[in-house]
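In structure tokens, the next block holds one chain alone, the form predicted alone.
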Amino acid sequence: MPSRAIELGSGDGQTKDGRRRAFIGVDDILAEVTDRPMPTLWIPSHNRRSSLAHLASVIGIRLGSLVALLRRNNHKSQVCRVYRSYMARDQFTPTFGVSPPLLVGRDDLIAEFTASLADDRGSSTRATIYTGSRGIGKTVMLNEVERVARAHGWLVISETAYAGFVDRLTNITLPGLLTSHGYSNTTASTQSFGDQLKLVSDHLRSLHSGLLITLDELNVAQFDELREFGAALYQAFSDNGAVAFVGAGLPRSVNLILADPALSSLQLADLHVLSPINLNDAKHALRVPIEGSDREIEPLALDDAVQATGGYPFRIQLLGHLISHEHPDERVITRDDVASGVLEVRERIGSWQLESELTELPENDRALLVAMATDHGPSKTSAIASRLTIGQSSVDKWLAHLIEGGVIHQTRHGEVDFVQPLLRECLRVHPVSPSLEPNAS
């Protein structure tokens, strides 16, 4: 995340529309405390106090402290201190769906999408679906393709596949988009989603632009709406429309959607199963934000942290956030800081992410996973059948279901393992139905 200069001082200015703007000055002081170019952080407001309150929240100090700082005549050293405090803030984003300060390991996918926008004749990669487990970065990928599309002059509609999403697109979003671009459509209230999409596509093509629609949380509960959406999308592609689509969802939902014969239009989309990023990229994703906060991490501590994340993007952000707060006043992050952070990551991942995944699984699937969790590495399918005292054919059927859902993967013939290693630890303490408890082997 690039650093931003915070101007302290007093003065008045005007916005482009003529409104008064409250701000605080002294850019030259900040130039003395950093050698990096930094755009000014302006705080537009009609009320000076609200401007200061916003600035205080950005810096991370109380409003009263900021006001007292500004009242001092010789405030150069205070500005330096506040600036360092701001720079030392945690730059990680341990929130699902929020883009990290540094996106790594997805360059090929971004390049593929970028190339599709540049193809005036349209491209098969203008329809893409990302899938993978929770925390693997699906929504972040949607954020990134939206950023790329806007940078190429395309308009973007960001939707979530909750009930009524087609109605929202048809009656609110697409008509509003046309109106905002000076296009009058008096029959919008009687037109279908497909009609509206064609109007928008044709209008944007005349402007040498296009429309990207992203759809998060693809799920089987909205089959009917997805069929209508997919049919309109297919027609737009057939007409060589200036349209692109990128969706995202969990593996089980995506697989069921793509298996539906009535959703053949979505089956044409490029399907990308997101995997953990390689550990070199994970190291970069941890180290750069830490150094960007004017701190360091011991080399061995960094190695420990990288191994603990397993290359999972959300874990990188969560662990980076936690270790940054272990001893925030210390410049160097140590192995002890990382060890403490790793313990908390395991606890939080278990409660936030993995347990919610387990509750969505049938009891038979959970029992099979518990049987796998007794192993410290890949499990033999024959051993699982023995522990559960059921036939091998039943175990193979359950395993296929879990593999399809992205919960486990086949390591070799007759062996399976967890996609997320932390799931093994979570399962060792997660309760299951007594009737499904596996027998000890």
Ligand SMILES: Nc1ncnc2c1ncn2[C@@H]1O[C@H](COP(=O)(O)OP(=O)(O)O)[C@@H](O)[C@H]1O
Second form
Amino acid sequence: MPSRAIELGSGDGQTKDGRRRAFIGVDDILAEVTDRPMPTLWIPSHNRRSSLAHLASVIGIRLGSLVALLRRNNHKSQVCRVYRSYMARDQFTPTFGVSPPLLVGRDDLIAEFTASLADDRGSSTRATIYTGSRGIGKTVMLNEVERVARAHGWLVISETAYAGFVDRLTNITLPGLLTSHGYSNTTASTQSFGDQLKLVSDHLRSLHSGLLITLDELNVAQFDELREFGAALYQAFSDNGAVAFVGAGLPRSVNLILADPALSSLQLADLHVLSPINLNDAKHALRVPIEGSDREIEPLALDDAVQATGGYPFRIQLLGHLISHEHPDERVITRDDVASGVLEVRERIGSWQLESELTELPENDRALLVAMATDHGPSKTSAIASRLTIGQSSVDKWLAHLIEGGVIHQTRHGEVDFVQPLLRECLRVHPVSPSLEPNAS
Ligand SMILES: Nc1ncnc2c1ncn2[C@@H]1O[C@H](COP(=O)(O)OP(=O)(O)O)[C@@H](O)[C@H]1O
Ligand SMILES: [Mg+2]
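Can you give me the structure for the form predicted in complex with the named molecule, which would complement the form predicted alone we have just seen?
Below is the whole assembly, all chains and molecules, this chain first.
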């Protein structure tokens, strides 16, 4: 392509020094990078300079840099590349706790929570716990119920069950809430968590509103605080207070918490074990953000990608993110892009997600999973016992633990398999602890 000097404007024209130059306009660039109008991003303007400034801000570079890009050879392809990589950048959310660009597969749960807000009977209808493996979408569900509650005029307290959370609620959050509703500072700060909760909920009830408290990362390290929290919540529910509670935690922690006799308020909760989303929904979760960034994915590539995610939300976001970045300057995402993305997902998941999930498990459980990972398919429980040189009954007890935790499932009598299809491969590539690695047989 012959080199051209570029000026802003459109068509060919005369510059100040009298030489003819090829002009390129913002609309030309847009015609190149998009096939269809993108009204939310682009408002065509007669003022080309302000349009260009807008384009620069959309791309995230300074106007001067954009103009410099346009003046160089191959200006269009460079702008297209920057534009596309910008568009690809923020679509997927391969980060824990961050709500996805398109939330799929949770409509029923959201509807159930929404209905509970309108239900005046209080009690168990207003307590929910989401559990499931890391990356299954628990925190995102908390974000969602918070959004729904706010939309219904409820107040929301969003907490994480780290050490000191009851203290934070008692001395900072609830007093702040009470003060902002006209209660004096002294009333607010001298009362216990339970008393303040009652004050707030009575007040909100009179306003036909309520208070939602969400508690993420429920864990047994905070048993004492959870007991105190649970007792206050139980009282609020018994008083038919305008309070809702939604908690989230990994299965092992949640099971232990629910087994604690002092936590009866939490035992009333509706327990939802979040499962992977169905593959049709997973397809939407991948395709829509890709198309939203003005790109396409080949149908077969999309099928490959969907299969590789197994419907696991975190994997959908990570794979979507990776395949969008394989060739950000190409419009169409291909099967090759997906194949490379899938390989990278395996590696990354092995090192972050699964390791963190596995480190939460007792050593015995991890040793058992590593022993299972030497098989190519379902493992015979007798083979696991002999690999670990321990008795069958101990192995069965440990296996029951992992089945309860949703890590493995029984395929038939005397045989178990991983729930997450990639876990086996990840364990092979990244054994959690070399000391636990059995001798491969
Ligand atoms: N329903 C969903 N649809 C699409 N992506 C989701 C969905 N739920 C969660 N995600 C994505 O999965 C990842 C993990 O979600 P998160 O709520 O942090 O999991 P958890 O709290 O269970 O570990 C995040 O990147 C999030 O955007
Ligand atoms: Mg989480």
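Throughout, rigid core stands for the largest set of C-alpha atoms superposing within 1.5 Å between the two forms. As the structure is a computational prediction, the values presented were derived from the model and not from experiment. Positions refer to the first chain, counted from 1.
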| item | value |
| --- | --- |
| C-alpha of H376 off by 2 Å or more between the two forms on rigid core | yes |
| Core-superposed comparison between the two forms, L388 Cα displacement 2 Å or beyond | yes |
| R412 C-alpha shift between the two forms of 2 Å or more, rigid core reference | yes |
